[in-house]
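One chain comes next, on its own, written out as structure tokens in the form predicted alone.
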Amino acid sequence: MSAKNSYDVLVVGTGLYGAVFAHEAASAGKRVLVIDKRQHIAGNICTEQISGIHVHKYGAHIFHTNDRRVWSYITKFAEFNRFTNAPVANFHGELFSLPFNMYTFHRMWGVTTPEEAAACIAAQRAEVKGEPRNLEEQAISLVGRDLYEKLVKGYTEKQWGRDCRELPAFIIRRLPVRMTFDNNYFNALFQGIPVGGYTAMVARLLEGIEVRLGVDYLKEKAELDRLAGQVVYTGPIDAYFSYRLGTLEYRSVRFETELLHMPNYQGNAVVNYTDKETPWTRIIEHKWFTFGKADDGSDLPDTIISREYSAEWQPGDEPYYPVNDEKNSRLYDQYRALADKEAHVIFGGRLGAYRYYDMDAVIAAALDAAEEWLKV
């Protein structure tokens, strides 16, 4: 570091990447500047309390993870609730469980044993011969025609804007499919939601540093690189190099939250439009995260819901989703090349990495990248 730098290390975004990684840079006595565009903290994990209501203002996060160092790690900065995630789907009126599970099977064909489910499940994955070419065949193979049809495709088509048979066959290979009645989505080890908000958490892992909202840091590049001998990038990594090579393409959403008069809307933290002529992918909820509890344990008279609309993402709007497709990826590897040339900025979260991230991999990810910084 010359003499001129005020900081080690500039870290831009407050998001959980960016805030874990200026933790970590703060307690090894390095002299840390976080930055953010955005008036608030916690990226798009922000929380805000409105009638007591924890909001989630970018939509659901609920936390879950098998990975034990995460877990140890980030209950440090929150407690958290039991809340598991158990989705409903409804196609048309009618209501169907998420996962995949017993209960959506009974619904769908009127079986009641594992056994009378699996045999139908595999007589109509029989129509997909070889490995699966694209999302349908993939869906097709794991859950069958009726299933596909009913619970994924027009879901899936109003999430990503494209016909499943343009998307690749692994964007759905994380769709869980059981023979039990277990209705847990994500069936992790560790899960929740973090007591009082994202937003505290994230605070929490930001308290004593310096932290500058409202700071666009692509506008001021030039006089904000002076400041530290290293950045972390947690944005658009076509938008740090001025999409010279073009423009990586990703889904956005926009949300139209309500606060109604009423104790109890749906019933549910999460359900799930999957017929294609509702306009929303799904409606949140909020409320039952924290099972309609306000902070000090009284019940809640009003809710807040947000209905959530997929939409292709254009310039201004919040980057949401990357489209990992053939040729967003090619173009990624692309600008990963230029990346790699920029000796004092490192490349993170789902924005700088391109990547779809988990919350508790964003968290790993970055506890490695400040582990490795900080041998240097």
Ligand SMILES: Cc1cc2nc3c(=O)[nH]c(=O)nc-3n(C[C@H](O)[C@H](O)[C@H](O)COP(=O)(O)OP(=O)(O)OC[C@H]3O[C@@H](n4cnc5c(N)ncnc54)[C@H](O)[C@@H]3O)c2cc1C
Second form
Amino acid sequence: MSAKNSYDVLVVGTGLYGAVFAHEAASAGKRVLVIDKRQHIAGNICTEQISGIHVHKYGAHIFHTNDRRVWSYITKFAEFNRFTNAPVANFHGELFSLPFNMYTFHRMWGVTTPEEAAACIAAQRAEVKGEPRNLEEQAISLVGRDLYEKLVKGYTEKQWGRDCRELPAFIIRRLPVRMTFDNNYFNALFQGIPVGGYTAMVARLLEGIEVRLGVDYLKEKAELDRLAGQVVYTGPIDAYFSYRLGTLEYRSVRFETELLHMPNYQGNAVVNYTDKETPWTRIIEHKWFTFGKADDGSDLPDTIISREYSAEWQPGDEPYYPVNDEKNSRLYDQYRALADKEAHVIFGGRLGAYRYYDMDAVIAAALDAAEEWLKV
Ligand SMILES: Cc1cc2nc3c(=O)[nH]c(=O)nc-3n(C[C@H](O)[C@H](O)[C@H](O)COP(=O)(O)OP(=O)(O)OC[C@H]3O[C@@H](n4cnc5c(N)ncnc54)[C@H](O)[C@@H]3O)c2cc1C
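Hand over the structure of the form predicted in complex with the ligand; the form predicted alone is what we had up.
Complete assembly follows, chain above in first position.
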């Protein structure tokens, strides 16, 4: 057993938050130990190479940001390719472009000008009078019935496991509509996928830092706490406090991944299935994140697809999307108050903060937290 405080900081979690914090601390000369209960690094952005294809193990991850500080930081650890997310929607075999734009409107109504498209939407929106009372009315009041029926309804009902008329209107505040021929899903200055995969990028962040895998902090807390005066905890905040106030809820996702001996299954990285009858919400074809090429530039002969199913979350399942409704937000605030009393622990990342964070926001938060800590 190592001596008391043989490290300056113990980082719990090798996800993006933990890796960035650890890198910053080590670069400033601190003695850093990083642990993870999983057998691999990189947390939920982990990519695993199978048949030359970088498979996004915990769901498709597309890096996108408007934050120049984050972009110039992360590109030190990976070169990014020019991948642009342009998902396709499949409604009972009819294909539409996403996000809603002139290609979508042309396919839906045969219109060819923005003026005609705007007129179609305006006529259909008028159906909802007064304040929308549920998600269905909210969506129709934003984009009209046709787009709602074919591209929003089934997908949203699969995601939430409930009828859109039983879901609150606030879930959909905006449904962006573009009056241009532009299938680029993200409004971001910078976008791409790290060449060589996300795991290699995280490995570069952790280079030269001691990492122990298969170590659950909460199972060995007393011993591990003796190793460092400061802890950075990126696991679930309620688990840290042994769920003593109750369990924070999540929506989960189940993936069915399959290797297919064919070069091209669906011709796109992301296809959303927007009808209610198809049980999965999306199919990801991983090779298209790298344009069908292996790391050495050769064509990949096979393909790997993942069908995504939205799933009810049970304690013990992988937590994916926090449910930031009133009940869970209140419970989180109570845990946050307990966390504020743990002076030697920084709670960070998506699970520590019980927030849906895109990767760029996680990097920014970890950089800020490390800077703050290093000042002291
Ligand atoms: C399905 C899905 C798709 C997404 N797609 C995108 C996208 O396209 N673009 C984008 O920008 N963002 C995306 N995100 C968000 C992205 O996944 C997060 O921003 C990022 O993974 C957060 O990193 P993190 O370090 O906070 O958490 P994690 O990656 O979850 O890392 C936490 C780590 O802590 C470890 N840990 C937890 N408890 C313990 C313990 N007790 N002991 C030891 N280790 C522990 C875990 O094993 C894990 O490795 C997506 C998220 C989901 C759910």
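Residue numbers count along the first chain shown, from 1. Whichever C-alpha set is largest while still superposing within 1.5 Å between the two forms counts as the rigid core. Just so you know, these numbers come straight off a predicted model, no measurement behind them.
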Open item on the list: Is I284 displaced by at least 2 Å at its C-alpha between the two forms when the rigid core is overlaid?
Closed with: no
- [ ] Take the rigid core as the frame of reference and indicate whether the C-alpha of R165 shifts by 2 Å or more between the two forms.
- [x] yes
Task: Cα displacement of R125 between the two forms reaching 2 Å, rigid core superposed - done: yes
